[in-house]
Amino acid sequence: MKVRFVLLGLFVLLAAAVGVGVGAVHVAPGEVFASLTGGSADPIVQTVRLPRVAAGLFVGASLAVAGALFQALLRNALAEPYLLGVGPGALLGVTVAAVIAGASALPPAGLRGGAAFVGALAVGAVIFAVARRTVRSPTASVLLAGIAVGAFVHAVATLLLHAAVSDWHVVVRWMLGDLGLATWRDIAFVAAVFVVGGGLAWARAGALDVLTLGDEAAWFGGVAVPRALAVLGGTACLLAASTVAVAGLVGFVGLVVPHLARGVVGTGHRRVLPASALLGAGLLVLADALARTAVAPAVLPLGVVTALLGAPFLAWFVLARS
């Protein structure tokens, strides 16, 4: 087990040695080199890729674990965050936020992830609403559920930035995916936030290993089903909250990468929750590498990418189920 954890280290550098080393400027090896090991002095590493790629390992990495928690909090192997519409909460948290301070632009970035967690867990706390209230077909359920929120919010947001907000081609990059917009200041916010709620998510592995059994099996198990819930189910939310106030809309990432941890690793969540959260760190990374290569020197939005490469998992998984 020990070797697979080196071996899913080893790719996040790979990833991140791509993501520094390909775009419509090329950059050499040695460069590359040089650039994650601090002796870099080339001010396209420097202020356009490194930060790009930090935001893009901070990002997946937070995408990938909201997801092993919604999908383990909920018992279905299909939520994620862009399904359930907490990653749309999350846009429209930050969009009132807006509004309300009256900005011609993007609010600063801790005014962002505040609102954002806000707009998050709301729709949350909806959504589990719903999951607790279901008793026949929750799976479809539950997702009909998020669908049709998300849906409606992410109207509402567009609505509201369209009308409040003059630099409408930063908000239109904001909200298709974008990690060319982060600053140092961004990844700072939601490297922390992966810090405290991945450490915290970690910590109650054991939980989540109950809890997927059902309620009852948790409650045997000595769990506090409410507080878990409210716990990790806050979690979850304010890790997406994070994603979204940095990058925008990013989907898919928390729906496949917890599968493909699970099958390198097993399905135990002390193990799924770093191995979701380092396939997550090196596969976004990777597809935010498409995203600049793909069209060069043109730059496709983040969030197409992902949903091209997701979205037919999505689609093979369902046909799979049925």
The other form holds:
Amino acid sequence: MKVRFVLLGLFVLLAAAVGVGVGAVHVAPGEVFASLTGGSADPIVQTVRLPRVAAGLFVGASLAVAGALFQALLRNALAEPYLLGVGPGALLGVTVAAVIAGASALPPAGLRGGAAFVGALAVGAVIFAVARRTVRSPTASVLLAGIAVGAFVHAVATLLLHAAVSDWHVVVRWMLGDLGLATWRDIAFVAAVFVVGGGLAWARAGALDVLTLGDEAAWFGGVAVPRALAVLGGTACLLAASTVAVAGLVGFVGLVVPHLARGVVGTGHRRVLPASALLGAGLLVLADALARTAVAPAVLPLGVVTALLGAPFLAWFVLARS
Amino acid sequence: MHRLLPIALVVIGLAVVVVSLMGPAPEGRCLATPRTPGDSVAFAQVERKTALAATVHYRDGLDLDVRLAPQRIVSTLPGITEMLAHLGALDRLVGRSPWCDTPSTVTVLPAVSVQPLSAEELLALEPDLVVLDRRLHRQDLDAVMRHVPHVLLLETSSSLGQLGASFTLLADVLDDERAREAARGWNAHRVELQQAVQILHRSPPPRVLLVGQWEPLFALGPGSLLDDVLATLGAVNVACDLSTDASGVFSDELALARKPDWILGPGDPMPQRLHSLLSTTPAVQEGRVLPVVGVDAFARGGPRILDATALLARRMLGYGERPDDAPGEGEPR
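Please could you give me the other form, the form predicted in complex with the partner chain, since above is the form predicted on its own?
Then the entire complex follows, led off by the chain already shown.
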């Protein structure tokens, strides 16, 4: 098992190396290395690529861990922040904050984070309520509820943006996912949330394992189900909200990565969570490198790249299970 | 689920290989020399049928019947309204877009929704001519032409040359000798300015980043009217290889690597992140960041674009500083 984690670690390092090494402009590998080690200060590496890679690492890790948490708590293999409407809920929170603050474009990062968390938590509470009260076909009900609530809040957010935010092109771009807007302060924010949220989730990994067996088994296993759901569900919402605040809506990472992680390290959450974090971090950095280089000198929205990669996976997964 | 592992590894491997093999985008060849300004060949010809009827034959094969000497005109863009004013036809205007505010007298006219164009509101004004921009309204053209009988398509947003051709076409349809004279005058002034500025072209040409919006960095590329203004000034657009139609989100690192000498952007201040990012470029270091894109005279493809171009030539090339440089019409000396 250790070997697998070492390989995952190497994958993240490789992805980060690709992230800082490639882009629309050719920077010689020696120059990149010198910039990273303080030997020189190439502004492209230091001011463009490094912040994007750092943001990608933490956003990807947070999304993947959030996805793993949602899948475990809802006992639903298709659960993830975007499909469940939690991401759009965070988006609505940010939009409402922008309107209340009278902002012409995006509100400051701190306000974005708080507002995103409130929005995500509100939608998450609705989804969890539906999930826990549905006896027949809970999988379909949760996904339908997520899709319906997600579409609704997305529409409301778009309406608000159109009506009240003058520089809404910026916001639309952010809604499609973009690591380029992240400042070092934003990165520190998402990193701090990841450390706290990821640590909390990992500490309760045993409870997650038991919860996947069902409420009854969890009770007999000594897990206080409502409390665990509140804490871990809130943590998942917090992780998802922090990514929306920093990078906008990035879909499918939370769905795909936990499944990949289970394929690598098995099903125990003490291993799935860190493996998801590592895979999510590496994959999002690679997706961002693709977004920056595929149509250079233009830049693709990050959410478009992750959707292009993740949607076929979703289709394949559904077909394989049926 | 373990069956996913090989698929995942293949996907990851492919992604890494693809990204690694892509390598850098080649330095655009278009950066070496300024683009040639757009031609002024007429994109449409008016064929008179009767005293009050004509067919406009567009270059791409489209034929549209129009009423000559229209008396109830609706303008759908501020630039078109200003063109009508320049041609002395403001008294025939019965409707405008919500953005049309120059000259100020037009603001009393009813405004029609233009995003998208409302055929209902257009019809309610009973126009005998609706003037549209072919590129800017391309998504609405079919719907409008189904309902409104007389439509004139101009090209006000691509180049100074085509703007001049639009002046000529509009004057021909207005069927007024004074309008034709005004259109000829504007075109003569355009040619005069282009020739005067050409003498001042520099080598190497100044590199300019045209920013439509700061965050994310939304650059104006080939096909935009401002790109043609740069070509007229003998400057190079650093987003000249942006393949999207006229504008798009531009790579931050390319904006930095191509070291623009000038940044022409919106009126609002450059955000701190972008300012730090571009702090090593000559444009930022020497304070050559001009608010241009949001300025009406530049943003609207109308008659004032020549004065605005002359002012830009003064800032960038020193145009008008020598006695033999002809200042632009209406340009302060």
